[in-house]
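Okay, so here's just one chain, in structure tokens, the form predicted alone.
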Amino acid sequence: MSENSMYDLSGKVAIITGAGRARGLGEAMAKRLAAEGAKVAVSDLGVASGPHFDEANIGTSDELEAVAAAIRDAGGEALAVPCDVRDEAQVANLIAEAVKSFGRVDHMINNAGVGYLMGPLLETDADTWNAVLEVNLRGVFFGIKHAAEQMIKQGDGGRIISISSQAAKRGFKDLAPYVSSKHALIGLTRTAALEFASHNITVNAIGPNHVTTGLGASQNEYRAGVLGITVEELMANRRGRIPLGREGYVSDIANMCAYLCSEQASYVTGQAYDVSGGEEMH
């Protein structure tokens, strides 16, 4: 645990998927939980897989290790192990991994989503549909699951929390997807938490609004390209909605989770948080 911590998350497990991306979100909040004390196991895909899951889109095994390492450098506790969330052997091998290691799972951070994929409904083919679908809210699924099995397995609590979007609530053009996808991650997230309550594992879904990561410069570039204005004009334009007046962080999302996952957010389960400026309020 670093001198700058918040929450003791000393002797805790926690899975991140989707953190093999620099600059991105899973490998922030690996990080934030591993200052906070925690052992943490990073996944992500790990090799293209396709036409939808190319390497510019991915995390490689290679920037995995490096997620890892860098955790390791700073005097923190990690495991990579690359995992395809759509396959539920994989997930099953990645608790199972983590328990090998670390001895248990504590906290499961289901991140891995796939937001690249845009365009206009009516141009929008069924292997698209289940390429967004299969990570988004298949691999979300498995990950509840077995991360479920495990902490019920163990007899004392545990977190499950899931990167949802501002998408969970509104409406996007072009994203009917990935827009569906965390709708309904909402109603699986309420439901497990409900399930799961008698056995002291709560359930709560994080909603940030735009970040600029890897995948939200993909996201800028053809936003603004469909509008016909150059990126610092949509970026201003986004800033002009939000009422704290800037886009959102890394370090926002990692905060919050780190909060979900500390003894202090013990009696907070199925909740949908908005972490977007005030940008969302509902």
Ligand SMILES: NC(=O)c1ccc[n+]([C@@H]2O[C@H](COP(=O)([O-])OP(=O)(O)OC[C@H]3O[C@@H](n4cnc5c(N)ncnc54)[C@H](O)[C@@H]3O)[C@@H](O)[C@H]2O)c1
Given for the second form:
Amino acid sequence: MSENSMYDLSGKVAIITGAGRARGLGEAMAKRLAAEGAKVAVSDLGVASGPHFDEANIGTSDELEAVAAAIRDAGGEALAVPCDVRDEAQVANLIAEAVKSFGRVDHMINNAGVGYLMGPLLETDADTWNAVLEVNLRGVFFGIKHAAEQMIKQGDGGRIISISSQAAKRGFKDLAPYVSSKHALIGLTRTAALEFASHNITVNAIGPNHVTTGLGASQNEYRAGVLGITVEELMANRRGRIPLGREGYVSDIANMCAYLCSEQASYVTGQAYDVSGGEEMH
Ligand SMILES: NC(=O)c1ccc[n+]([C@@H]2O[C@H](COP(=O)([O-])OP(=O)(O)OC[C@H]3O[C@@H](n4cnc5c(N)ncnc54)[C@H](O)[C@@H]3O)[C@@H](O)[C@H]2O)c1
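Give me the form predicted in complex with this ligand now, not the form predicted alone.
Below, the chain from earlier opens the complete complex, with every other chain and molecule after it.
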């Protein structure tokens, strides 16, 4: 545990997918859980993979190693495991690698997501639809399934947290596959919470509003372009809509993640939490 920690996660093991992109939510959650004493397996795609997963939009192997190295430099324990969450065998291998290195899995954070593929519904082709759904929904399904299997085998509970979005609770123009995937993720969360409750495994989702990560920045550029305004103007408009008057920070999401992993959240399951400065209230 570091000086700034609030929850004692020592002895726990966490896996975070999509944690290899600098400035991302995954990086922040991994560092926070490590600061609370957890051993962390950080994971990401690592290499470009076809037209929808170019190097500019994904966490590369170097970035992923850098996240793990920063955690070790800060005194934590971290392992970097490349994993494409679209591939069930790779997700199973990610869990196995964490168990091999750290002995168990207590927290599974399904964070990998694609949000930069934007466009009007009428111009969205099947490949784009599949690319988004395969990461944001099918990938989370694999993460939940294989982590729960391991946790059930261990026999002493666990925590599964998936990163949804405010796009899980309302529509957004030009994001039909993304919004659909995030809405569905809440149904998956609720169902998994019911099925695993008897094993003391809690399953929850966190729904951020805008955070200027790599993904958030590309959404900003797209939106500003459509509206014919600058990104600064877009951000100012957005702040005006958010009751607490600012956009989200990666630390806001890491705070909620650490809480949900802690003993203090042991009676919380099947929830989809808005972390949005009051922009979403339902
Ligand atoms: N930034 C925001 O405003 C915002 C708001 C709401 C929800 N979210 C969600 O938060 C999560 C993290 O996003 P972020 O904003 O930190 O962006 P990010 O781009 O930094 O992180 C997403 C990560 O997912 C990884 N990824 C993509 N395809 C993958 C695959 N097939 N296998 C494994 N990893 C893959 C990327 O490489 C990247 O590192 C996503 O699920 C996103 O939808 C973000």
